[in-house]
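Just the one chain here, laid out as structure tokens, in the form predicted alone.
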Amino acid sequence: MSGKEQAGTLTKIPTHVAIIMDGNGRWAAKRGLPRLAGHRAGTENLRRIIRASVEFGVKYLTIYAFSTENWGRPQEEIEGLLNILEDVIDRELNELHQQGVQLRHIGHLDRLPLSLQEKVKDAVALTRNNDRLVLNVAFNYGGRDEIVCAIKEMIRAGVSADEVTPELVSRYLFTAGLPDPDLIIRTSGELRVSNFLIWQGAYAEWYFTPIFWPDFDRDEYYKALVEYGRRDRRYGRISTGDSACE
């Protein structure tokens, strides 16, 4: 079946899809492979994962690619990221661009080399026009830093305490003007929210899958949203169907 007739078959597409892109390295091990192959075969599974996204009708996708914690791995592993997020850049960028994806950098560029930074941006600014699919890398990025981040900012601008709403800290998050995720989907069998999207995934729906990201292709992606189709979002209340009573 062809991703068009799946999509077809959905009862639900969530707007905002968010990935936890883990197993990487379980995945090369698996194989007797060095860990920056798993980094490889993940990077290559995008591609499939963003095509799908477009068919599906997903708007918005945002994956994990680099947190805050992940500069405390092997140096050899940190500069092998970076030379795949340049390699990403330099091979894809173009025909990201002509598929109308709009890429946008969620995080802080500071710690990665001058000539990536402007790789980066150049990135964000040629495809700011787009809207296919909205695209957020989330590189260096952690959930409580965004926050903290927000919060400095707002002290900066002279926001007083009565005017803070959960609609104004959002005005100051890394993903402001941009739907919160509907659907966040972790791979490799982990539980854990590991420091991505606190604020944003605070209504999320969330999957669990025990595939290794690599191999999470597009037949698994459609397992996540037909199970996303089935759930009740409830945001804290009560689902229609269910008596006040209970």
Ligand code: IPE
Second form
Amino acid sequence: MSGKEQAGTLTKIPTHVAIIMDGNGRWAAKRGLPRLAGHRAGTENLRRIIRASVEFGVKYLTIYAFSTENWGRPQEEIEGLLNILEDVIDRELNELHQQGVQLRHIGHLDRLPLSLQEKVKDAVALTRNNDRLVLNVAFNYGGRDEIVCAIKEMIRAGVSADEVTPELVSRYLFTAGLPDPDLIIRTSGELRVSNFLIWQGAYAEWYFTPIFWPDFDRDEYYKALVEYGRRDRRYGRISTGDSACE
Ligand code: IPE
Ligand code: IPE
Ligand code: MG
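Here we have the form predicted alone; I need the corresponding form predicted in complex with this ligand.
Then the entire complex follows, led off by the chain already shown.
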């Protein structure tokens, strides 16, 4: 029995896991390395987590790779992050496709270099019929930006005030057609949302860990899923156990 099985059993698997992959910079600083080395290590880790998602039976994995606020970082780091995204597509796309992973993107592509925009679109098109795991990459994504875009689109489409419902708004978001996240994980000890899935995460369960993203391995992921299995998702009602006692 390995460490992860001792952590407990998986009683309930979330359909959709979303991750704020945070702490790459601090992981690197702790080792006296440049921040980009942390981002590279974080990208390597992503492979493990994708594989583990397939193994655990998670159907949707959304990863926060670059926020609308991250444009405020030094130019060198931004360019490094764009290069890493391009490298990942070049190196990993075939394997992801073979594993049955469907790639999707949420956010805006228009601020990215044209060649990268094309690569992302091609990768999405190539993998569109895969159904083992949907890997949804949030790159140049911000929750407020997403909601503002949805409002603009609704106005352009001539939607009337009476037609606006939560379901309709959901259909105008980048995540249209995807289920809401059941579990949102944030690594690195920060306890905030940072503009991630602010609409979709309305009833997500949150899991925070102090571990930096490059060290968040399969066993740590397993622990998060065990913890998720213990949660009682009440959605404002009383727990199923309590209602049986009425
Ligand atoms: C998360 O790691 C990755 C991105 C935001 C792109 P950070 O780069 O935020 O790492 P810390 O938080 O500075 O350690
Ligand atoms: C959130 O992390 C964005 C990503 C992980 C891509 P940040 O490190 O950018 O968030 P803040 O600045 O700590 O809120
Ligand atoms: Mg950070």
